[in-house]
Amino acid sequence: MKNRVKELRIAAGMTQQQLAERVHVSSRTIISLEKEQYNPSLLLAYRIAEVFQTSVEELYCLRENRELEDRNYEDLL
């Protein structure tokens, strides 16, 4: 799933390491997250969500995400 996860880390100047940190899980998580192979947990997208002050919507770019999903549907039909 399509996210900002990586830039908003960069914007904020944190390693994904000190992500990791902030948010309890490991920094492999925080490359899985941030190469799109991995969909959190609705808590560990809040908790992310909160240490950039956005919303989850905005971090996972869930409008964008919803309407590719959509026309991938409709291609099926």
Second form
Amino acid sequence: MKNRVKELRIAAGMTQQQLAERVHVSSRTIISLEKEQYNPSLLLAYRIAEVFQTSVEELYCLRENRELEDRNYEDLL
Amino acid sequence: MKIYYKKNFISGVVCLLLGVLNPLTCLFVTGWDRFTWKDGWLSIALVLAGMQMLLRSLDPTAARKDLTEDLDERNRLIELRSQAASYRLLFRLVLAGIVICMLGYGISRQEAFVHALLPLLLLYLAAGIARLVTLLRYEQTT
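Now show the form predicted together with its partner chain, given that the preceding structure was the form predicted alone.
Once more the chain from above appears, this time first in line as the rest of the complex follows.
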């Protein structure tokens, strides 16, 4: 799923390791999140959003992702 | 001395004990002539691994890192997915074995195919029952 984790992390001047330690996951999980290969649990998404003082909706580009999913759904019908 | 990560501490103690008990059983039970280089290397590896786990469980930074790795949600997902994939693969391999044995017997009428078929059928049945039980359990609890 499209997200702004990398963008917000760089803007905050944090390393992947620092972010991983703040949210209690491994740095590989952060790498995977930034590559959009892995979707986090709701709690992890909230934790990351809290670190960057933003909302989960903003962090995970809710509108764009919803539009994309709706389009994919329509294609299936 | 404080134990920061109990799971690693217990694993370390078990490894260390196995590493020490291996040469001791040769000394007191089976005799040194049964102790080979392979046993020696295994004992050394177990003792070293046990000591490393023990030391890491007593160090706050290393223990925290190990705990984070163990609880990491992505690691757990990977573990679950790899277990599920290996189950699916084994299930299909057993099914393929059953089909091959049936065809083999049908063509050649050799009893060897029947002898090979029986354990495969048992495995298939056990796997099917396990799948059904876990499916029902997770259907109720999830």
